[in-house]
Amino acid sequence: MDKKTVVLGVIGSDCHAVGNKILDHSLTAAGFNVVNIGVLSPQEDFINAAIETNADAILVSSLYGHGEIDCRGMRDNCEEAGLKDILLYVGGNIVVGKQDWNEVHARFKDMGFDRVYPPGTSVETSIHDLREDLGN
């Protein structure tokens, strides 16, 4: 069986690292090869860092709320580069205030993005989502 690569990092100007080292161990341990781009990171490293590794997903992380605007094109910009058939995860505190779970999944599905998680979501989901999506 192939070790499936994922490019993790946290997305725009959020710096919250501890989350990001967390999934960096939990997917390494899962068997996955992990590819961290840390945080603080825009778009086109997120990119740049899955065409470099010939990556099978993108996991992009943000706590501080800004995730929607950081997010935004990112499908599009993949597609661009060459990564058509990339899977896109996002997570975290992906959007400012309280705002309906429903809305803000089917927002981020517009996106173009596989998966959109809530705040306080496993790991385990994510490495099972994984294995499902990548047929690993």
The other form holds:
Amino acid sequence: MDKKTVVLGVIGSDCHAVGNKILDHSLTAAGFNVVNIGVLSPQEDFINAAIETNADAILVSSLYGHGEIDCRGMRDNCEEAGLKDILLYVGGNIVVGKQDWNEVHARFKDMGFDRVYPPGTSVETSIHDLREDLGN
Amino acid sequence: MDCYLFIDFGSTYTKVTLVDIAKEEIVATAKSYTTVETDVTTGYNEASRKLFSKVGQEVNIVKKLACSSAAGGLKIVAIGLVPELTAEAAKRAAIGAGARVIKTYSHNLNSSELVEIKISNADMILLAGGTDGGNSDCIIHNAEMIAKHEIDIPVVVAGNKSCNDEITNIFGDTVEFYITENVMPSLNNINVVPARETIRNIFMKQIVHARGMENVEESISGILMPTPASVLKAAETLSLGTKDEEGIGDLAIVDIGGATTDIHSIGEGAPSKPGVFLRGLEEPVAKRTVEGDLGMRYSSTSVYEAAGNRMMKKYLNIDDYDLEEEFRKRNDNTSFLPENEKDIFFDEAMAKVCADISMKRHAGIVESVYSPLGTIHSQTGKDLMELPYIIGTGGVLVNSKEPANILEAVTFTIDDPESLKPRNPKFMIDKEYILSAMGLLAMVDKNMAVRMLKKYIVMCGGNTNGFEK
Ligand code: B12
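Can you switch from the form predicted alone and show the form predicted in complex with its partner chain instead?
First the chain shown before, then all remaining chains and molecules of the complex.
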């Protein structure tokens, strides 16, 4: 079976690089074709990368607390760019401080993300979910 | 004496350069004015006549090689998928091949865009789209459209490799096409050399059959490439050297011509300071940019538009001139040669504007991202801050008494703090006007080209560390 392609990056003015490297490494080892656009990446870069590489999923990381602002409109922008039904995941420390997770989860779901991860999510969880969602 | 003869068919001049092979010396150079209307043969014969009248001894020409930018040069239409990605990569590959990119298209093309391409007068189409194994719908759609509209222009296919078989079927016998490596094989990685070489090969095969070239073709061994490609080749040769001859390292060439200003930079352009993140499409080591609105004659009125009074003031006492009139004069009379002080001064001020703006467009930028921990930086494009050499060429620089003063305009200034322009380079000048000839020489004897470039490209100022000026 063909390798599934995932676009990976850290959104906005966020320069936390460690988690991104770990995700890149683990997802590659798990058999995904990882297109890593790295830190400090605006939404358009995720979307453009997904178009050219015909990606199956976009994995957005946000660590520095401004995730909600940076991710706003992302689903609409994907639709606009012709990326119909692409999987959108988000994880890291996606909001400022300690907020009620259920509310945060619901807000990001509303924004059109398929999966929303709390801080400290293990890589195994995301690999498992990706396999389930992409059917391989 | 055994010699090579190099010919440069230009849009304003046909230049010939005679090189003594044993001594590795320029025997003589000559040029003759050519216009779009005149036959290239006339210019060539006239220039040769002048050249040999200077030589006055028996010459055995071992090889005659030419480059050409006559009749508007090589014109290419670039097609890609995302404007900032494969479309941009295709455009850069075409410019690096010495072409003028008429227009860049992206995403799935529609019928009216194909009609536009059909009547565009382009010499070639560069078709890209998708990384290897990535998007295939777009390039296939665009190939189908090209076939359907029976476009009679050779197509260089440089996209997603997984589509090559299907595109071969689509084009069949109806479209002339050449398949080469993807200009962007994986995201943000640029691969322009194979496309560049393919374009050059087609140019060599086809361009010589056009526009009166067949008359001169018999007497020369071949038109190897478009002139800008030849200059880029010379730049690469001088910078990188060969395994026998050492190059001089990173450099940029500033070529101010009658119609355009070209910048060729050789170097990775990696961040010169620590802690800077790189963004966007990777830069080719040998990068050419061409500014169609910055030229000394054919585009002099657009120089004024680009500069405005404020920038003109930086280089000229504008109260001494009727600016509009000065620019128009040069535009209307493209063979105008400045003779008095005042006209020379104006030409040189114009050249400074061309140098200033074209380097600003060529060099990368660094942007600050503020965080509670202080500032972090992201860089797009090449960092040329620590670039050691700037080489000037083109009529206005070659003929200037103080070319370093003009070249100074490419350097970093504090009023443009985001730009990664060279800070303190050494200035060199192509005094004998031989860069394009040396690019041709590099095709036959690269070691000799390195040695001759080192001999004939001479220091003219800059980087004096404050000791002399
Ligand atoms: C190291 C660090 C830094 C370094 C980063 C160095 C670098 N270039 O990488 C520096 C010092 C530069 C830094 C700066 C800042 N930081 Co900081 N930083 C950290 C720290 C201590 C560790 C981050 C880390 O590397 N973790 C290790 C990796 C492996 O884990 P991870 O990044 O969380 O990623 C894993 C998972 O989250 C998950 N994951 C991540 N993304 C995704 C996405 C998906 C889809 C999925 C499924 C999973 C997933 O998988 C990853 C691998 O296991 C954290 C605190 C902490 N312990 O987390 C704060 C922390 C992230 N920083 C924080 C802040 C506020 C900042 C600053 C704004 C200022 C400050 N106060 O320090 C600046 C912002 C700079 C900027 N513009 O980005 C806050 C964020 C608070 C919030 N979100 O509400 C934290 C949480 C500290 C805190 N408790 O206050 N920081």
